[in-house]
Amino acid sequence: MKITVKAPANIAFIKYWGKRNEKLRLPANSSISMNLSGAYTTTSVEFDSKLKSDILILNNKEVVGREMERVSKHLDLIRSIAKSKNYAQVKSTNNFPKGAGIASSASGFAALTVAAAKAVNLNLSEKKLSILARLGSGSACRSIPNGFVEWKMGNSSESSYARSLFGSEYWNIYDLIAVVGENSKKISSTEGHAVAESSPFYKTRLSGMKDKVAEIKSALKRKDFTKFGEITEAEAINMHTVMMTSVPPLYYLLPGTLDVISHVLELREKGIECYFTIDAGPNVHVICKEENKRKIQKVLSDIKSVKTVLINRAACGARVI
């Protein structure tokens, strides 16, 4: 039986950077995110007793090597739960640049998890699917529930999962992604997490995280856009400071990244409220209210270094289609 699932990428307002347990992908802190309506992965999984090995076709090209091994390892986990020995053919497409810091592994492993589980007739709860997705790619757990999501750090594999704080229709804010780089990162997020603790600012970052999570959840509940934006923007700078002071240092930002940031600051000076955040990549997420969306989209589109602008609202989590 072939199952097809659509799963969104997500943007973290409070970031996930650093792990307490590499094998279980347990994060060093809880995080808060929003699923993205305009950036998603569509994945089909079909198990077949005639196959001699797993097959991965990504964006219409067959993939082998490390990426294939990672997918097979995740399928092995699902096969072990279902007590199945059949291999699978996986076909997956992204509607956005892969490996450029727009959470392609999050949407990819969320879609893979739900599709593979359904294809072997596993009837798992959202919590169980979130835990399973986390084992494939940490941030994938946040692409399972709806809308605005909290990934609870927990203290074990069973207690580290994502849950919906508010649904996709809760707050009509937008995330305009200014794409300034479409190439895959030279250093993956997985490699970056491994050196996070080498930054002299890492422990300081974690020491204030509990209060920061509580503050942004309060701002979300009150729909306090100014407070929400200020926390989000400061958090992005905080994470990239840790990245750039790790050993070796991680420089994900491009000149175009700083160009977009300067335009965001200019927009605010003109009274057009918006805030930036950046994940582990060069592309800038500009968060704004609906009333300012078109003005900001035009400003971003006119920047020479911006290749395209992806428009997103809050979205549902991974779903069978």
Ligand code: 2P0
Given for the second form:
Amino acid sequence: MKITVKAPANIAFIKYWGKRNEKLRLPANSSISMNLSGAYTTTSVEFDSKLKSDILILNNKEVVGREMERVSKHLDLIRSIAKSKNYAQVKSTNNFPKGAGIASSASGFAALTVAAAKAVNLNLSEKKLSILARLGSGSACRSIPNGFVEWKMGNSSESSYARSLFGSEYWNIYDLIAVVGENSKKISSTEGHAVAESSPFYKTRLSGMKDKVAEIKSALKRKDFTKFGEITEAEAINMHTVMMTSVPPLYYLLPGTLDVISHVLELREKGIECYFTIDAGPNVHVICKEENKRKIQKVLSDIKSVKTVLINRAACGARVI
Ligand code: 2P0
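For the form predicted together with the named molecule instead of the form predicted on its own, what are the coordinates?
Now the full complex is given, and it begins with the chain already shown.
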């Protein structure tokens, strides 16, 4: 049976950076995110007893090598649970342009997990699917549940998974992604996580995490946009401080990144409320309320270093289509 699944990328307001257990992808802290309506992966999986190996077709091109091996390893895990030996054909496309600097591993592994589990006739709970997706790529576990999501760090594989705090319709806030450059990562996120500990600021970052997660959850519950934005912005800088002070240092920011940040600060000075966050890449996610969306979109689009602005609101999690 061929199963097709659509899964969103997600933006973390409280980030996952650093692991307690690399193999199990257990994070050093809990994280909070929102699924993105405008950036998603669509993946179909079909197991076939006639296949001699797994096949991966990504954006209409057959993929071999490391990317393929990571997908095959994930399929092995699902096969072992289902006690199946059949190989699969996996076809996957991202709706966001290649080089837009949006990580595809979260939406990719979320879609792959749900599609493969269903295609091999496993009937798994959302929690189990989130755990499985986490084993493929940590941030993918947050793309399984709906809307605004918490990934509880847990203390074992079974207790580290994501669940929905609020559905996608809960709060009409937007994430305008100002794309300033490609995500030409010399060091992958997986390798980046592994060196986080080498930053002298890493321990300090982790020591403040519990309170920060509680505070942002409270702001989310109260729909206190100012508090929510202030925590989000400080958290992004906190993570990038750890990144830039690790050994080797990881510099994801480009001149265009700072250009956008300065416009965000200027907009706020003018009373147009918005806040930024940045992932492991140069692009700036500008978070705003609906009433300011158009104005901010125009300002961002007019910045010379901004190639395009991608518009997102909260979305539901991975779904069979
Ligand atoms: C996040 N990032 O919370 C943070 C913010 C990047 C910066 O999760 O090794 O691709 O596959 O578990 O999930 C990127 O890390 O790493 C990430 P793996 P992943 O969104």
